[in-house]
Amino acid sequence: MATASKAPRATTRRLSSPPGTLGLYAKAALPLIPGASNLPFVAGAGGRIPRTTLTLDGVRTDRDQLAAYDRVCGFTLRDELPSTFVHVQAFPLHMALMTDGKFPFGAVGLVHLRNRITQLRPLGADERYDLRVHTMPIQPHPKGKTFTIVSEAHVDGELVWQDASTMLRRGKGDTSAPKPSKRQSPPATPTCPAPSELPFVALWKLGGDLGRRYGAVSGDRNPIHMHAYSAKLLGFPKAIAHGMWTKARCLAALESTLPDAYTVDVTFKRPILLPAKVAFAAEDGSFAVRNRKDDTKIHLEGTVTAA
């Protein structure tokens, strides 16, 4: 009689230093080689997501990296960390999870659908904090499968920051999965206007080198962001802006209005092909990045709410 397969055993790996993202991206590219996913050390063989938690204690902020990040994203230089900067610090742990040989999908080609960050209090630039990163189980989606990476920052045992990034692996969709609505995140309410109806605030001009500049400070050197040539190899006509840069740029524009504790929730709707000019629109905690000529073409939509 057939028996049900056992769920993966939960494990915790404590890291002594952040993994190098350049080496991890080289490893992430291996599943693109035909047959490579059959090798035990290469991700992409299918199955369940390992129940692995990665921890990195005593994380310090590199002041030069922080200043460079602030400049690229438009933040004011100050002694508090932008909430999206902590995501950058957790990103190498994300890559380490997704390039593990037991991970069911290759990292290159995943689509970032949504990111939700909750800052429970500001983190000082000189504070040390402990990171914990784990991945939630696979969920069905009309266009394939999704999973969410959860990251947490603790100071002396106190949870001060949390991040959830939902990723899509394109493939055969599950007809039983609920179809995403036109406004999947944030949910529509009678007092929350549609992204196309938010008042215009600013026009942003994005250079063709934006992906390389953000990649240099964030460590996110996905080929779709680096150059038009590498982006074309992966199905894009040009290099595209990082979704987390776009989110950070929105927070920088709202910086003077942000409370000490807040949740910022965004959905990435349409890639921004570089170079580009895009419109930023915002009102009463709702914001969007839109095509500058057609308000109905939304690149990103989101909300900020007090936590």
Contents of the next structure:
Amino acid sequence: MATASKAPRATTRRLSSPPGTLGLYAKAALPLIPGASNLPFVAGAGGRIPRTTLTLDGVRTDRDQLAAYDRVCGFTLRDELPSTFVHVQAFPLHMALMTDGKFPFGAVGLVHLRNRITQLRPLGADERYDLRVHTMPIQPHPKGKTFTIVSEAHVDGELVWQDASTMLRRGKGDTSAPKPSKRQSPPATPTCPAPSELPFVALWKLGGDLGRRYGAVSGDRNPIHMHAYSAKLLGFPKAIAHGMWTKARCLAALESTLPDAYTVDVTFKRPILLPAKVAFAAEDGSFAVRNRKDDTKIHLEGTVTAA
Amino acid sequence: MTAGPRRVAVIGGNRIPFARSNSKYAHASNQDMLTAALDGLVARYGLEGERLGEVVAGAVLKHSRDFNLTRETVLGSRLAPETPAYDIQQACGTGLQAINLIANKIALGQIDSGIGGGVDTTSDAPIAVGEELRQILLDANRGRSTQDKLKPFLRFRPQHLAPAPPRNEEPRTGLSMGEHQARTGAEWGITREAQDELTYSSHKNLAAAYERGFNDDLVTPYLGLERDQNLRADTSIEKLAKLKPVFGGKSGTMTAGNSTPLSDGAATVLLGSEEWAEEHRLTPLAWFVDAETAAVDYVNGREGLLMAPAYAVPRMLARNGLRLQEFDLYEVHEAFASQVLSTLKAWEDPAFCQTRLGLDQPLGSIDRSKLNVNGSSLAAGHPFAATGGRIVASLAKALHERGGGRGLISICAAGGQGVVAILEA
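Please supply the corresponding structure for the form predicted in complex with the partner chain (the preceding block corresponds to the form predicted on its own).
Every chain and every other molecule in the complex is listed next, the one we just looked at coming first.
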């Protein structure tokens, strides 16, 4: 664990409008510059995660953005929001939290490990809702440290949607930390087959511009997704598909089978280098995105359960 | 209105020979081909200037400008322009479903006569602009000021000019029909030899049908083609065995020989009530008894894309109190030899019939000498929506020729659907 002087004080910051992600990405990239983290307004210097809660009230849905999002992810355009779309709405708040000067890591280069969304009822596209976003304490991990950002959507004080995104900061790992594969994915049982065993459902052809297209509809313009050149600067051979696009695409494929209230939980196993052809496999609420030729190479695995 | 449903007569059919893609009919549109087939039918049955109850047809691959394809075809034909028409589309089931709709209206007494059929071209295909360019053009079109109209073009990139031809793949699975059938065939253990044998019979039977003049009053020559262009009268099991697999990878069993080729063509069938046929001094070839349509969940339900007819047939048999063996002729559309053989094997399989069809006993096997006796799609080709009309006309004539009997039609379609029907003479 990081050395801590004293426990951070809990604060709540109320935002009046969603922060622009483009400026935040510039800010997010600053910790990559050697020494920049010593500056008070640049993230990466702190040892603990600040106990800040960001709130944004009265969030509205831009119908054009929803239509563009649905098209890129494969959802049918409806008057209800896909549960992953609310994540996109909360994303600027994630960025604002992670680019805060007191935040211990830089946001660029973080690896998305897991995302779990519970929708208690579908949100209507004309409903206004309040977002609350806060971060859970740092956890040790064999490959570094992890933390989880929790987001909630409320309508008139009623919780309707919750999202937990777990991020990995690569670094000196804690070998005593439980291995993620054991902690996060239980072994195959007769009712829950291993992702490599799930029956093939579809072949997806992902274009080289997918990262840019999803970046445009989601505001997540992390350079690792945008272009092979920018991805190379950050250590990836090619641009990689957004984990949350891949999750949304899975959810869109399962659209007709979803109940109104459900939890969809996925772990991101290995990046999808763009362009790509990948296999989608699913059965009885379990699903996976796999290498199209090698069923044992898993990009994403997940489950949907009624909530 | 009459009291009960009326008997529906299949009076006859007419089609143009089916051409291979980008060949004899490369410059013929769907409307050209459907008009040729329809005018041939009109000439054969003396319907010039006649107002029929309805004409129903469709095409699987259709230009958006052909929104009223069948009505436009009627207006350009020798039928009375007062004959109403409409289009339908149910993938490869289009033709048979169109005929079924005509038959139902005749049975109910809403119309006394009608023509059902279909047409398809894979040569004169509706190519669309790419999705990005389409969005730019639509946004520009929505703009009110000149500036609004020009602004979307800032997004234009030269690569947007690449055309988007129709894709031969299921939208929800990303697999072509052949790849789907390769999986189904492997599940049912369909061998290469069995597929090549069925293919050989199809060519042999169609060639024999042409030789004995069976098709003389079913087919009208068009654009220099007198017989189906795909027909290889001289093919052999040995020649077919040499072809390389095209679906299912290197160890696949499906070849360009035992799969239907992309083709162009049109087919039409004339139906009428008993009274209408009598008034017009036309002899019914057969009666259109019943039809059934089924669909399967090939996306999440672990059923094969082309297995819906296996479900439709037992439902139709039960409704008519018939066993699978109580037919004199079987017309199982040969989308792929593997599809026909998978369907027949499923009906023989006790586990499939029990768990999937909910039957105590399997449907059992059929006498293969009664299957596709005048050839089918592997030899004739398969212009998607035209196949139903080809089969109905051909089976009706074959039943009439043998002096009576009962025939079963089974046609699989994209989207996990299947249309089946019973004819009697």
